[in-house]
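Taking the form predicted on its own, here's one chain by itself in structure tokens.
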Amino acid sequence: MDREQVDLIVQNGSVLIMDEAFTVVEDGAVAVAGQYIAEVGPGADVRKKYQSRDILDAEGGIVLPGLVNAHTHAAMTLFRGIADDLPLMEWLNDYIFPAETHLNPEVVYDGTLLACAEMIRSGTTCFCDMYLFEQEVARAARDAGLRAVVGEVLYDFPSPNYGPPQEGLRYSEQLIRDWKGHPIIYPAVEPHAVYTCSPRYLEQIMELAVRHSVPYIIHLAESPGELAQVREKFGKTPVEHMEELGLLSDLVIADHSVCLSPGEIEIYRRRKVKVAHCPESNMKLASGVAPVPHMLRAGVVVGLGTDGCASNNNLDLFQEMDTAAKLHKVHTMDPTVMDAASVLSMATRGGAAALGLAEEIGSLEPGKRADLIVVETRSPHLTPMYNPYSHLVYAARGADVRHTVINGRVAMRDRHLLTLDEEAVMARAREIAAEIRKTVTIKT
């Protein structure tokens, strides 16, 4: 019997397919037609089965989804380091707002390349943006072949890029039309916060989103000086400002969610909103810890974000999920909350769930996009194994990644990007720091 023909196998490692049961396939491999996922199964099987123009070997290794970044500024790569160790308002005030003034299209293009190339090579194959100049991170996004969703971050005051606010939503529908039905560039619209956009701006920006059924994307209840600052203005919290206007619905991606009464979490199921959690920038920022596993037991959808490389100072994920478990078991003083299953299910099907992608991404499952990444485990710190989610979240690093599919597409082969010129992004992000630091106050 002939063979199927398919694009490329991925074949002798371990499989975590990442559904709902957690199934592993021991020696197993993932056949990719396309841009989607054919079929997952026994090596032996596949093989059988399907005939391929290429072959991934895995080596022994862990097969899985791509991991999901929840919530990021990918060009502030370029910014990693410029202003560390402040609290939240006076890092964003004294350093960052001035900082990105400074922005333009060129500079926001290729500090995006920089984050994409970190991204690929530590298994993101997909991330969740919010910044300046948004055209140019799809741009950015497009051509280094990873699956972003993009919203320029509107403000109730002149944006670097936009200019007033009004032109801010002319702006967001403009990336809509120019961007919905991208295979793997996906707009939103992206209000700031509550205390940087006013009742009625944040309205405009969700009639919008309903408007052209895309998420709505802020950053909510981040830190108690946040809290502090909307009920002096307001006389409530964030979440409930946000209620009271109407605007919390399955639209709604909250990202951080640190200052959360119970109440507030049963807004957030009752709404259906979702959450991405950034637990290394709400360390390094002091802003508290996020009640994620109580948000869980609630049934609130929650991802995994690493935030800007401002704040964390790094888009590792892998550094990420171990952070993520380790915070809310001393935090809950219980070490059996976020177990490893789960925070690795966090960083892919809560992920993809958070951004709307559910259908698409977030497990290794016949129909969905092939966005996979291949764990190279033949080293000291990875030897033995007894359980793949155990050395996901407590072991590995980005550094470990071997092999990056997106979309079908091979990004990474044996640690070799293939979509970028990396040493060129790396060479012209030098360039760009040396004229940061002659027009930016750097912290020291």
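Numbering follows the first chain given and starts at 1. Think of the rigid core as the biggest set of C-alphas that the two forms share within 1.5 Å after superposition. Since the model is a prediction, treat every value here as computed from it, not as a measurement. Compared with the form predicted in complex with a further copy of the same chain:
- After superposition on the rigid core, the Cα of Phe97 moves by 2 Å or more between the two forms.
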Contents of the next structure:
There are 2 protein chains.
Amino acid sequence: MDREQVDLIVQNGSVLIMDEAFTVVEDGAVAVAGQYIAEVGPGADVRKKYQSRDILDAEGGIVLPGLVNAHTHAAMTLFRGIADDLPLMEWLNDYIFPAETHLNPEVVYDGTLLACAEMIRSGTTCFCDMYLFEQEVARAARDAGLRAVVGEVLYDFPSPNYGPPQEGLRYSEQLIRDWKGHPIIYPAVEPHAVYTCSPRYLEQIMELAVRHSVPYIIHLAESPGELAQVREKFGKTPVEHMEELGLLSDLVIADHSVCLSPGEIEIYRRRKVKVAHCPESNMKLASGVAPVPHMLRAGVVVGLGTDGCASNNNLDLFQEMDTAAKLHKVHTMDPTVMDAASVLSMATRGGAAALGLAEEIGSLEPGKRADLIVVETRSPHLTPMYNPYSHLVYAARGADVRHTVINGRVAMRDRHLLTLDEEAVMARAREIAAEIRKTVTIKT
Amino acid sequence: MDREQVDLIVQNGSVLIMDEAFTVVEDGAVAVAGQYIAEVGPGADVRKKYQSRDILDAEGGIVLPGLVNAHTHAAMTLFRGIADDLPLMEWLNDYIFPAETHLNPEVVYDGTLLACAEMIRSGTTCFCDMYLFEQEVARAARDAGLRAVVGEVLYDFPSPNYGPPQEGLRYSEQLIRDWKGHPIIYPAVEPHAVYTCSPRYLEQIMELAVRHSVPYIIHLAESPGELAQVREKFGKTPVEHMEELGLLSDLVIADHSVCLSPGEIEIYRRRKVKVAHCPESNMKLASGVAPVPHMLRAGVVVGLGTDGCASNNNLDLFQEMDTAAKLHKVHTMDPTVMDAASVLSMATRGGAAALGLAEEIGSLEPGKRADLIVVETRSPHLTPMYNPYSHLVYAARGADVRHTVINGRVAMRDRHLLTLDEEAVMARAREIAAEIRKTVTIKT
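To test you: the structure above is the form predicted on its own. What is the structure of the form predicted in complex with a further copy of the same chain?
Below is the whole assembly, all chains and molecules, this chain first.
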């Protein structure tokens, strides 16, 4: 019998499908045809049915969907470690804002490439970005072959990119026109927050989201400081403010969502608001602990994000999973919350659903885009293996990812990046850092 | 001028001395003579004064003291991921205790070797162990070339190793006689906890510690469950109980110390009790958050530990540092506590001081034992670099360690382990796991 020709077979691993049943195929294989998954099953069956010139050997490791970073500011890799351990306002005013005066299209493109290199290396195959000069983020992600949701940050003051707020709407609409329908780049609109955008501006941005059916992504209820500011300005909480403006819907991705009352979680559920949970950033900035176990019980869709590098300080979603699982256990004093499989689900299918990409990515099912990673387990810290979910969440790290496939294309093979000139990307980042150092005083 | 012959020069890196002044030598070098550090200084000066056949090139990376794991149960690597996310008693009774029936001298030796491989790979050069069959732990650490404080766990019930409690005292004394004076193995006595050791037994163990001047290491005030149990049994807290028995002194290392009142921190300070802080284990088991910023302000010596693999689930102190720094920020809602340099200090000189080894290790100063590591920084997630302390705590991981030197001996060079047959160690661990699987039902 003639075997069907496909473009890639990934074989010889425990395949975690990350479907609702948490199916694991031991000694499984994934056949990839073009940008899509053709089949997933026992290796022998897949090899009987398909042939491929290109084979990725998992050699006993774990094959799983690529991780989804539901919230980051990619180009902030350039500011990683520029300052830490400071009160928020000192950190922003003395370090981040001065460093950001160095931003221009080229710097954002280069900083995003650096982030893409780090993400591909650590098994992230899709990220959701919010930053300035977002056309450059889109270009960089496309060039790196990394799936991305992109949206220009919008606020009431002049932007170094587009100038006055109304131009931000125009810029966002152009971004949508330029990228809608692209196989790996998805445009969005992204108001910064309710304390930096007037009600009228928030509404105008939502009109744009509705007109083009794109996600509406906003930092919401991130910290007690935000709550105090919004209460002072509007006499209500950020979520109440959005609800009263009629702006909460299934288009909304609410980043952080740390300071939520039970009633507000109920509003999220009713309005189908999705959440990007960023535990490490919330810890590092001392913002608080988002009530994620409560949200999940209520049926709210939650993805996992690293936030920007300046407040993390890496983009490693494996570590973020570990932290998420542990933080909520100690916060609720209940060791059974946020079990490993649920947390891995949050970083894969949960993230996909949060970004409105549930039909495309998040699990290894035929017809979905071929975004997958192979984790090497032949190392002391992953030996022996009793349970792959436990290993991925509690013991593995980004450096254990051996192969990364995005949209059917091998972006990393045996730890070698194939879509980027990594040395050139790092050299350029060092040059930019040297410029930044001239205007920002770094304390050591 | 003739140059002095040494055995090893580590050069071409930013050398973090981790002295009290937090001195950094840019383009520095460390000269190692035998088991000791001969000199640390600018590379040019060191090369002018010394010659060596063996050179380790840091190639622009970071050179720092090896990390000190202040509390672990090394052989529990064999139970990593056997069960997670369970109530404590179910986890212990249904998984850990049944798995531990497989323990014998050979299994503990092999499991400890596996832990040593992981620790050397992730930059740990000294660990403090508490387990059964501790003679085997000592042998394994010696064979792996890893510095270790070893002590047999002692409690009121019969031990699978030594039998009745009084034999535990004899076993511990033999351990002390066998290893006292060894260059890298240091014996200790280790009562398990105040709820598992009678007051009389705790006292007898202390007599042994005092007679031989060895550390007295005990799990103390680890969880609310322990507090309740001790209050029920003795009508007081674990720390009050130890204090009233007159057992708190500078010999004591109190592992965990999660549930402490301000008054008890003051007792620790006055009695010079040292602490091993294990944030990830405390989070995963939902034990609580130790008041470490308060302890440090009070002048209590605190080291950092991973605890055993079954409750972590790895031995990566880089990740533990990151978690420690972030956990205390969110717990106190103050982003300035536990800054990166202080946390790195806890994992190096703090750990050394906690284990009573401040004269020997913990910083890169002439006359100290040559325990050092080189961290590779030429990777996307460590580019650019503004501040090495920030990078080590917030962005680096164990996998970034390139070279590990312990007691003057290169234990890992360019990620290759030189003191262990890693493949054989992993193969043996898989065999043991297969045996364990026959008696413990693993849920996936």
